[in-house]
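Take a look at this one chain, the form predicted on its own, written out in structure tokens.
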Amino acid sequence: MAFEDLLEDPVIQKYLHELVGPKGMPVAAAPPDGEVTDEELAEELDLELNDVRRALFILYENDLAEYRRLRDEDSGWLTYLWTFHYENIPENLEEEMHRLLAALEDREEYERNHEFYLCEVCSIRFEFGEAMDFGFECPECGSPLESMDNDRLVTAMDDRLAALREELNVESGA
């Protein structure tokens, strides 16, 4: 898939934005063909060099860019030539989805296996042990803590887990 096609996908745009942030998005959204220096990118995009370097390093850390170093024979200065590898984005997104699945499974299990109490005034939630330690009174306002039914939350998590598993083509508990 060409860079242009990838960059039109809103999911990929969001992924890149989450990686590099608003200051780095012009760098991520305009990957040149071939090699380019950070200075060339900064000048072409009218950005601060540090912002460009920060975005390039983040892309490098996520296997979306690589560099080649050249040393100037006369001055000894190093020049970094950057190449973008956005063909790795789909694999990176799938890894992120697997991490999300694992985290959501852990959270769903936590929600299912704990009893919670809520201060309806402050909207602070406590586990049973904490609520008991506070005498079932909110430590902030002194209001009584009410037993909280989190069945809707657990159901919503179950639905999201099922959708993620289907999208990733994995079995429950895998």
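The term rigid core refers to the most C-alpha atoms you can superpose between the two forms while keeping them within 1.5 Å. Residue numbers count along the first chain shown, from 1. Values in this document were obtained by computation on a predicted structure and should not be read as measured data. First, how it differs from the form predicted together with its partner chain.
- Once the cores line up, the CA of residue 95 ends up less than 2 angstroms apart between these two forms.
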Contents of the next structure:
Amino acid sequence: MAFEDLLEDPVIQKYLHELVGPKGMPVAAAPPDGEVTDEELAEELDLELNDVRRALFILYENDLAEYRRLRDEDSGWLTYLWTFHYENIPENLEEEMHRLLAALEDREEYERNHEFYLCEVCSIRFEFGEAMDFGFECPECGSPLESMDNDRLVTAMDDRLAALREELNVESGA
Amino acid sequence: MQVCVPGRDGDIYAAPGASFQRIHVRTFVAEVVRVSVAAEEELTEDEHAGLELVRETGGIHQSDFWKELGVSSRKGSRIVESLVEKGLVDREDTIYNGHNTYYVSPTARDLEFSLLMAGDMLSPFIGEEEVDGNSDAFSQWIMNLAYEE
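Can you swap the form predicted on its own for the form predicted together with its partner chain?
So here's everything in the complex, that chain up top.
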């Protein structure tokens, strides 16, 4: 098997699981050295061919695998020979860290600039304007809406934002 | 999370149905990855210090690199050369203080990927085309961040 060191990282395991789902995980978790056909993988891992193919194409879409096609001269059948490219995982995750950073920046600003009210029964949160429109009563259950402090959320987001910026060498306040 | 990696004791190339001749080419990249892990253990003292410097600074111009390291510019350049060859750092051309130099930075491999996690939840944007900062999944991620870490 190739890329053992990458696959030891629990975040990378989780990432692959997120991409291919539980049925594709046996394929994603055991990339062979060199080339392999979908049929060989299905046989080796005792999986449905369709599940193997689905996982391989998801990896392909994420630049983590590529294939070349061979035509059998006698039967005319096409064989797909797959190569795993997990060396691209770090760059993909770096990109995800940038996407997360951008989303956190937007969301942090929103959290900081709004006041919120909470229905403690339904656990639904309303912006101040919405809460006022409902007369500070929950539209679902009629309970009174209570002012909600989101300092803890903002602090947690600020901490993670700082850590991401530091790790990615990004200036703040973009 | 532990993922169960299926055993691979059978020879996959001998699988029934493999009806054609195949050259067993190991992918070049797989080799490089393996080499770079081994390479780190075989660095000279200076190379090791250089790699640490690049990682600590998160990226440094080559003209500052050798000064910080306390070696000659020629030696600094050889160290960077060697680290680039081993795939342990990235290097790109840049202009700095009016002269041509290189910017030497850590590779993506060194990043702390756990910053994508909140509790045991991965960033909800993975596998999604669009980033929706107001999605329920992201709200859940932020709740995890605030209350489970």
